[in-house]
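Presented below, as structure tokens, is a lone chain in the form predicted alone.
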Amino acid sequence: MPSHRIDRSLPACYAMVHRGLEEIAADEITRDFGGEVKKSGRGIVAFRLPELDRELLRLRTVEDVFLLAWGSDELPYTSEALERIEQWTRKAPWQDLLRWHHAIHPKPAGKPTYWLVAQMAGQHGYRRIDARRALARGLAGVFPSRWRMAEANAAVEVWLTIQGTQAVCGLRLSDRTMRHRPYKREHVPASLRPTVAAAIVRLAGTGPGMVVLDSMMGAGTILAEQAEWARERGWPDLHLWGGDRDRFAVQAALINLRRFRPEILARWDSCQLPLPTNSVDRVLCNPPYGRQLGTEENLHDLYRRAVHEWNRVLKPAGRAVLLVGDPRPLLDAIRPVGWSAQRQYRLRLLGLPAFLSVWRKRDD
């Protein structure tokens, strides 16, 4: 989508990602889809786009997108939040959001539906059933008498979501195609989000005619998310590399890429790499954490050897990506070869700490 003026009359939309992921997910809402990032944090992005149809729906690094109805920093701990709640909401331009989301999702045949959904983080003096409760008073009257309320695959689904004093509330244009790939059919123990590999992918700053390597690939998420990048870009040329020393994951990821392509998938050693030095531009991966290794000796092992390796393959200059659990055994493992870091994040992903790093080659 190009970049032009923000129109003021469309309403704004946020969006929920992985913590730590805001910055990522902001550079492509304004670099790829030409909007006005707000504000950001806590894993919700606020913005403005200069149209609003279903291409929002291809953002990659988001888990929802919403239309925002309303939102406060000043939510209070204490059980006057819950008046506020329906205040606000009772306030907000319901019908021309469902006007909005009714362009982008056309009312389906029958009777229509919708669902309330409340989620809360952090101790407060009130239960999220009381918050819910809050959000459907303030909801009286927006849904005529003839809708009905249905939990599964409502045609309408209105969102609160609180942590801390923060609070947001909109309707939801996003299903769970956003974040659970059609092409995921496959999956291996600790598999991958699809929206943290495309936060991978971008970081990686790939172009025309490089080889990507993921040589601990698990299901293939990486990989995948890599050829749909190159795809929407029309890069014939991208050469995807990738491997893994559980057969298993090997079958999954011959599913889940049988669309893409990739030039090797194989089932390899990854400390032992049968590929030629110099010979890779990208390495992404996100080796195993240390509950999948068993102790700590065994992921230091690990990541030395994975990262001589690594550096062994990668051209000069070249560009690694790499998601860990525990960064201390990773930062160990890199300072020997001498990369230098390009950029590097704190996450949590499923409500356990990440580390996501970006590296560069010596170029001598």
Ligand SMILES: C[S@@+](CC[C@H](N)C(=O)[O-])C[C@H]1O[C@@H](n2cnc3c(N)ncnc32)[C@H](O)[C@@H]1O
Given for the second form:
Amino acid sequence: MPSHRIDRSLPACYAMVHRGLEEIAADEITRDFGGEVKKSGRGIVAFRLPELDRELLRLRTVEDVFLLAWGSDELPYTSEALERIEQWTRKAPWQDLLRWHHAIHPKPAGKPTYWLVAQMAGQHGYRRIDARRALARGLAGVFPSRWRMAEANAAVEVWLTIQGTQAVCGLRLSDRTMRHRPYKREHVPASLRPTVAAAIVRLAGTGPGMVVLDSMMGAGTILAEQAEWARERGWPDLHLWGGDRDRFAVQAALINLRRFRPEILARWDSCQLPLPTNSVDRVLCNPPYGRQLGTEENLHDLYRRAVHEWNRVLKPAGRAVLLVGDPRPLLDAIRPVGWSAQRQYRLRLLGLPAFLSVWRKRDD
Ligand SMILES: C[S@@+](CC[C@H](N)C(=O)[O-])C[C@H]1O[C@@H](n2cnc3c(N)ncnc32)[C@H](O)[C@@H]1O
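Instead of the form predicted alone shown above, give the structure for the form predicted in complex with the named molecule, please.
Below is the whole assembly, all chains and molecules, this chain first.
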């Protein structure tokens, strides 16, 4: 959608994403929602949309979405920041933002409640609680006296997020259902966050009728996100093939994927797949990281054998999107099969480094 349709009288928004996924979230905002991205970095993407309504809550690669009250890249590290937070908060158009908030996120019945959240990363000359107090001073008079503070299920949440000199403040529009999908009823250890699985699917470039394989599927999050992607685009005929060597994972995936009707859900060894050569269009996979498996040596061995097998089952020019912790064993495993690198992203997932990469098999 062209950006000239953006109505500047509507409030700007921002989304929180896992670090390193900003570019992929920005692509979703611009291409699928016709938005205009103003700024992105450090796990935050600020944007405007042509319209503001509940559709916004359908973003799949972001963890949370907010109406922007104010943002700055110049928050001092010293306690002078507290004065700025208070001033910027006082000047923000809260009544307008609250109107939009109530339109998108209807107020629950009963006495209205609100909550203030302050998040801080980096070394600062003041404490998080001081930042939250400065936020509260700036909000004096915004909420009528009959509103009370309540941490659980507050009707309105005001968030302040500080990372070094960057700060954003706004009203949270999303709730936990945005990041925790209803399909995900069963979990396995190290199961992927659905927003990260959605990013993997965006990079896959899947088309109607394709065969998509996750041969170490855990609870099936990637295949579920792929199925939702196809459903939103009205494709009736995507073929989902998945498996895992762990029987509890296969049971979890059976439950999570039931409504998506996968063609294959098997207990198998990803390094010896019972699948024909050149049969798969996309391999989307999040193999175990080192700490989930044991020593570095057997991780090298697993990746080498798995890549060799994926190379066999992938059609010529097929694509693989892989998420691992340490890139080295994966790069060592891919070198012999000669795939060409398409995209690479360095992520931080729940505080740990991760490497997301897109590969293309040779077409000869
Ligand atoms: C990081 S988890 C995958 C999590 C998954 N993406 C999810 O969202 O739940 C890695 C999975 O690989 C599986 N696995 C490890 N080695 C395997 C092998 N040789 N063949 C098949 N599955 C394997 C594990 O049982 C585990 O479920």
